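Take a look at this single chain, the form predicted on its own, given in structure tokens.
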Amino acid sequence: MPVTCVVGLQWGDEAKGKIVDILTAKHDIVVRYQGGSNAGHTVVTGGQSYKLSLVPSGIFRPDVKCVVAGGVVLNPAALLEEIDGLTARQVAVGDNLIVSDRAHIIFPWHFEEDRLLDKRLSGGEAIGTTLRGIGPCYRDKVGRVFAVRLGDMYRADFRQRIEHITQAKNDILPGLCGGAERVRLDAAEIHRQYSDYAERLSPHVADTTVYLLDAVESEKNILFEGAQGALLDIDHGTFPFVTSSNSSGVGVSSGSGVPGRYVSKVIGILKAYTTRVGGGPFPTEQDNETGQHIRDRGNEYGTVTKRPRRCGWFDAVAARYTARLSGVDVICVMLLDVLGELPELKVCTAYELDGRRTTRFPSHVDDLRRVVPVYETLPGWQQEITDIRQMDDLPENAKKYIARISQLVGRPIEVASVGPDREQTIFA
């Protein structure tokens, strides 16, 4: 059955977003599952660069039909602020942008908590909120309590639910920065506030948990998109400097409601080598000139918070933990041309931990902090690639190097980027 599935191996950042927009020409659904406005989608088309952060890539393409699924914690004001933007450019977006009645609702609340909590915890290392109020909204989804839903801003209780969670809320906070701040919040502003993006939104609601499953009966084309990347996922990642959702691969089921078995592919992106934010352990990070040379390069400053990215050679170790994690079938290497000036690439093949050498990825942050990457040492090609389009034009030390990526990994590869554009795309 023709479903697709699209998942970043790392820390997230892995060009995603180009990758996805190249295959929603074949497909007729393009659905975002997890995540928030803290996950950043760069496509570059046309000669123009679009930058995105709820609303899938497939928004380029007007026949397809975007779906951001209830596994996504929405931002009403940033999702409004996106379409105006994309229609501001003449893109498109009406009837196929669906959002899903089910996705859950981030309040001025969840940006105060993510403060609160940010400015208190400050003196350690940070986990890397973006400070969008993702966290705290699925946090409050867990508990349920004070969790409100896209539906629910249509019911005639919703004034009333609001009023109830801020007089809540009012009380909590100042808890949160040990009395030092007092916040309040006033309901009926967040109410008016709140029922202007619902009337808006309105349009694109509707049930995608009932929509995508009707589609994958009726044998639709379907692309789901991830955001993030595998390394970050809540209970398989590097917890606690992770994010708020199951952004691996295992993430698919519980964030669109379509179970498991209708994904006939999975495509696992990486970058040439590996980046992060935010604070939490990296093996192999080159904080020198090296990481800087990448860095700028690669122009690894953050889509969303213009943080810029910790930046390292790549650890096969990590990525072929991540393609197992999700399932993968093949793999897709990005931002290989980065890497054209360096003399000479290595690529972390294994760890050592406590004196003992393993190729498996450690389950606590802890012992991964502990670990010492083992590297093998590979010749650079040292020339631009950008123009190239086929494979056995690329120079022979770039196959080389994509070629040891693959075996690692375990995974075949089925593309290499050489540049942002679509066009910088070469296929196996």
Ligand code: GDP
The other form holds:
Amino acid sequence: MPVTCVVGLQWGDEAKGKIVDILTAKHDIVVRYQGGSNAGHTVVTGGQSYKLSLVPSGIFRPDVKCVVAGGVVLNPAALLEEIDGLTARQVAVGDNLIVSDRAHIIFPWHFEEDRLLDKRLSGGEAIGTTLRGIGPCYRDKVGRVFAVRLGDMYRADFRQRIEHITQAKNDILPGLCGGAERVRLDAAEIHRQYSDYAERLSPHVADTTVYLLDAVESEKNILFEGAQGALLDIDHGTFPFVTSSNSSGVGVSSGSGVPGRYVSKVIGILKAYTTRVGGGPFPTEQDNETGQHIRDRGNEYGTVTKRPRRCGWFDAVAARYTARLSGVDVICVMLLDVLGELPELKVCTAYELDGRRTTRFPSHVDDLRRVVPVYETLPGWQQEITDIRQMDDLPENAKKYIARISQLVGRPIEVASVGPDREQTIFA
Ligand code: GDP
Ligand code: IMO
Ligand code: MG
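Complement to the form predicted on its own: the form predicted together with ligand GDP:
What follows is the whole complex; the chain from before opens it.
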């Protein structure tokens, strides 16, 4: 399987980082192709826990090349901080990290825009972004006139460009909050800071599109690491409560430049239940003791923002939709151990909308808000499973639970995960 893609099938934080780290052993190159430092991927190995935001989760194996492709929006300060943090912990980051000169750069005005604009959508509910400037940077990318790519930072007119954009942003930003705040961005200071970042990043910068095309043509083993989850996809997710990139499998080719026809295997990552951070509908949410129990056992607090994650039952309607959308071949069911104390588990098998039963995931967020989940109840296993390493050794009820998930999602199971560590992984 030379080209594999790992993609989250829920609202993010499905434990993609753990699976990417494990699969990296069999790959030459690991690629992040969308999102930015809104992502927080956790890798636990040798008793150490690492949080990765922009650096691909392949970084722990020195022979693997880690690529940040052009579809990623790059906060250079965050990337440098991450590199420094890894280096301080003896994880080598040198020519094993390659960053696209096409990646769009996040600037201070993007943070301001994120903060000023996410207060409320017209319907009254905030998206609850990570405030990392992701949406505003993608907006400027599409809008073109205020966009700066990594490669632009090495050009003679970089200073002029910063001055021009800063002036425009200083005019625009107060309008976003009805003049309630004075925003004064300093072009000289921003230019100085970003020139420093550019200099420090320069050994890593390359044309990753051509690098990856060469790699697929020479049949290198490549692993694409999705960020966020398919339900947060800008085009196919629960719009407008989404992120600003194609976080389902469809983003691989636009974000990396590698044609989709080269991807030979897509691995869908699912939690054994569902979580969501931020606003937007969540039909199977348990805003009650059950949700709190899952949050406590699963330590469901945001990797990036530390916000408590909203928790609920497994939603097979949503997961089947996203497995199809991402062309998933196999699924990994993660955090199965978290459900180990509950006497009964519910799985949503259909929705009721306007009195009619459906297994179709609605395209409009207002309909998703109105659906009533139809649940099937399965018995829990009520035992710790974190030391189990073979499928056959799982309690019968745990086996039945994941088999039912697999049946409802319509994809075979490749992995069941019973703890955060690399070792706590059961292969089918
Ligand atoms: P990602 O964004 O998809 O990479 O996921 P996150 O790292 O944001 O969140 C997943 C969390 O679950 C991390 O804290 C992982 O260390 C942890 N984790 C991964 N797999 C398991 C598992 O099987 N059981 C438990 N209890 N925790 C897990
Ligand atoms: P990983 O890769 C979970 C959510 C935010 C918010 C919405 C938009 O760790 O799975 P943004 O800052 O992207 O404009 O926020 O998307 N969100 C995530 N939720 N995991 C993530 O990444 C997320 N990245 C963004 O909470 O609801
Ligand atoms: Mg995460």
